[in-house]
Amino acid sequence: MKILAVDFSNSSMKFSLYAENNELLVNGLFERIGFEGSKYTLFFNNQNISEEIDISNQDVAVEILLIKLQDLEFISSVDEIRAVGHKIIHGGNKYGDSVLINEFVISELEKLIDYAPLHTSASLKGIRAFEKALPTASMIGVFDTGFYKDIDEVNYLYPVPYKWYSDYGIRKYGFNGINHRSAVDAIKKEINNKNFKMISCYIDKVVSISAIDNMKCIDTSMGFTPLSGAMMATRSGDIDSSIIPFVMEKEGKSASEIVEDLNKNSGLLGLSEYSNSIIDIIEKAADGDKKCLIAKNKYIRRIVDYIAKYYVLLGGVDIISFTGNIGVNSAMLRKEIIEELEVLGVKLDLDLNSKNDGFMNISLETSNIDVYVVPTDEFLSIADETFKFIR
């Protein structure tokens, strides 16, 4: 018995291929699907085989995905394929709880389109597509707002008209949750214990922060979209929401025109004028660029920012968590993050906070707080909640 968890953006397909004890067998991506120059690369022990290939929609991509599956021999035949568990970004109001998807579950999947378009439909399409190919396979829903379920009204309403809220359904609902459950499982193995208070920080193109109590989200970075909360690589994050008609007017722009620059031409890289990447901005920093250390300093403050205003709301806070591509790997960031959180009695051990050694406490054993690093595999989690549905 083997599963596929996989992830559908606009234009890519994401995959894994389990085998029923949770090992990977062999996972890959699907580019430009739709546009020319579309190709597939397959990873598997240690080697990769890459292949351009007309690749005209989902239906495709699939078709050619299984076919390699069976010529490399990882499948004898498509019925060794139990279920697919798909990354779906957003589950409303409605689905916290992975779920498994029927023809009810994908009408009303359809009704959340407008709260993420290219994914949700993406995401749909690539459902449709598995379930042609793979007709006795269970097709699973992993929501990666299902995290933020428990979250209080308190904090998740916006201080708007009520009926924004009851009509549009305008609230927060907070992104990036499958690895942010991903963490807090590994700490609660590692510690054998599920009462703690922890906050989460994953940093990598994105940056989301949450405050977590007994195993639950209790408020998060993100918001109605994942434009806000912290600093990014091209996301602003917070901002005087009155600056968008301000700059409508200045530039002549309209109002998608001015979200489209503030996810894709702010951040880091707007800040900066030079990159989108913290490790090249903390590297130019230190070579005296101006603006390369004042986004620097910004990234950092509102990253810190977050981690202060939820160590008031829990009450105080046992550990600290890194993940995210960046959060594992940038021992330097992680430095100048708990340097700025010293007041809390936060202590870094630097030998161990340098060797980038997987996952580990990091602090000093005088440090009030404990600091992980913490990898988190976002499909392997796809796939243990896919694994529940059919073993």
Given for the second form:
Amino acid sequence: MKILAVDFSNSSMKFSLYAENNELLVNGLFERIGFEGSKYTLFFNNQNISEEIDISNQDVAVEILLIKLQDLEFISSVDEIRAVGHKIIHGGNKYGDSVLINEFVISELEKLIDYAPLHTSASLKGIRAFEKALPTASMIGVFDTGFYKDIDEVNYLYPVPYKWYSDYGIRKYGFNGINHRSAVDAIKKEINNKNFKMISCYIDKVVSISAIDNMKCIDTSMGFTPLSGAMMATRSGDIDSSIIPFVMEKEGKSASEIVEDLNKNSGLLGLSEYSNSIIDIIEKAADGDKKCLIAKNKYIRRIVDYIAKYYVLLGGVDIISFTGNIGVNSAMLRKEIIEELEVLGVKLDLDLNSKNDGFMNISLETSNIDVYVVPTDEFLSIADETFKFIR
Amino acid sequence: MKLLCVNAGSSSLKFQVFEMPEEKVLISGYIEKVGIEDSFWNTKIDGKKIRGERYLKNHTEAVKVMLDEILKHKVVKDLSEIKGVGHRVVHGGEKYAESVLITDEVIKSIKDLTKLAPNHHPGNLAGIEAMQEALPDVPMVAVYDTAFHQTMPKENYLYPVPMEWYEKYGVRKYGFHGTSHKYITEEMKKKLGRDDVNLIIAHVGSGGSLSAIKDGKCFDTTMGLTPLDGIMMGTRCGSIDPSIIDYVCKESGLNVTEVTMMLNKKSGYLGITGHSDARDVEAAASEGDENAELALKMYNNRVANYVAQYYVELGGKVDAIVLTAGVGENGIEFRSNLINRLAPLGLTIDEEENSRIAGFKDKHEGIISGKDSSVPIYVVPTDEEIMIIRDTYNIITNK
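If the structure you just shared is the form predicted alone, then what does the corresponding form predicted in complex with its partner chain look like?
Every component of the complex follows; first up is the chain already shown.
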């Protein structure tokens, strides 16, 4: 028995194939689906295969994937794949826990398309494609917003007309939940205890920060959409909303175009006018580039702001964790963040911090708060959830 | 020397005449519903309150009523005794980091900045123009709400948006209520006996903003390009996911201006509870209104968030936390809930002392933190008018 974990976005499909013991057999990426120059890449046994090939839609991508998996003998027949776990960005008010997908679920997801138009419609096409190709396999939906289902209305409501919540579903949903949950699970396993207060920092191209009490998320930095919260590679995070109408008028653009600028041309890229990578920017700032220094300081400040407010919201904190590509790999960034938190009694072990050696506690024994580096694997988490439905 | 302080809103006009440099208030008053039916005014002189009412078509008529009151109560024998007028102006942009003598150029800049203070500048301008008409030879000074915040470092005032939005259009954090934050900072310098004070000031009223003061200067503040940003307020949302504007436009069919207007006038306490005044929300909550209770908690969280942020931003080196303005000065329950929420930072409250201090009680200011509190917490009533008049006096006498 094998399962697939998949993530469809606008024009791509990422996948991982797992055997029953959660062993990763092969993973890969189908890119530019529906565009010229489409190709796929498979990674396995320290090698990779890549081919430029016409991939006109999700159906074709799935078809090619299943043929390749058989050609390379990862599966003897498609029947071996018992389930496909789909990452779904937005479960709205409807879905928190993972769900077995049937026609009813699909019709509910269709109603949620507006919340994350590109992602959800791509996921729906992906679900249909797999249903067609694997008619006996179970389709499981794993929600990136699901981790936030326990947030109290005090924290998820915005102080806007209440009707916007009841009529349009305007509230904080939170994102990157699969990663945050995976970090919390890893900590629970390590300290063998559920009763801890934790601030989980997911720092990748996107950044989100969650406050967790006794395994439950009580607040998170992203909001109605993934635009808000901390500053990110190309997203602004929280700003004065009045900037939208103000710049619209100056540039003669629509609100959607400005929101697009806030998503794609802001954050580190917007301020530094140099790079969307905090790693590049830290380097350039050290060389004395002023815009990069401002971008770096602001980026760190916004993360520190969230840690400070969640420290108070949680009533003190036991653990701060760093996850996501940058959170796990940039010792420099972690050091600078923790230095800003000295007043809370957090102390980093600089040697351990610089090791970059997977899961580890990198704080000094005298630190009031334990600081962990927690590599997470989103596809493995999706696989875990998926296996639960078929075991 | 007699100086007049004018704070003209879109449909209101507040005024005070001071004897300077003694800082003695000779008369004060406010005129409401200018340009709306049922205009009325209240004047206070020698502890007596006098009310008048008559339809006032515009600010010119309101100014006439004000000057009549000043003459009628013999504050001055002749208007020529008024040697200067200080005007509150909300937005000075980047150009005005200090109060300034009003010239044609200043008036033009106030007009140009109307987009950034649409609720306030039309009233501010109407007030200035009406006063210039009435007292053409008297020097007038503009005192800006944004000026005090001009000392913020660049990394605190820039938004993480395309840099050219700042360079071309001036998109940045300006901050507001600066006159109040400045007054409190000056008061705290006196109380603490030094100039290099580090403070967290919470100016919380129907509007509200917090600021972090480092070495006696503004280091960060919660309001932004406009007064919409920061904490939740009586009718304003404060900081929200900016994508909400676009989404609500599409769902509701309203345009961006209308949705932004709703964020300014129909949100905050009003959006959640139907009441915009904190006192009404508290009353509803005590009668078991669940949304009112919810709104109070939301509000409390948002204020606490910024105190926590600024506490860390100042590296914990905070000489005092100061609560001021309507809710800060009078909200006994608000203060208690806020400080209890901040216990993880080592803040404690002296509940008894807290319950003694309010505008409607004998004691109007004092220290409400417990003896073991990591930071002392003060209640200090703000006085924007005196700041306006001090600046006006300084500018006029140095001329």
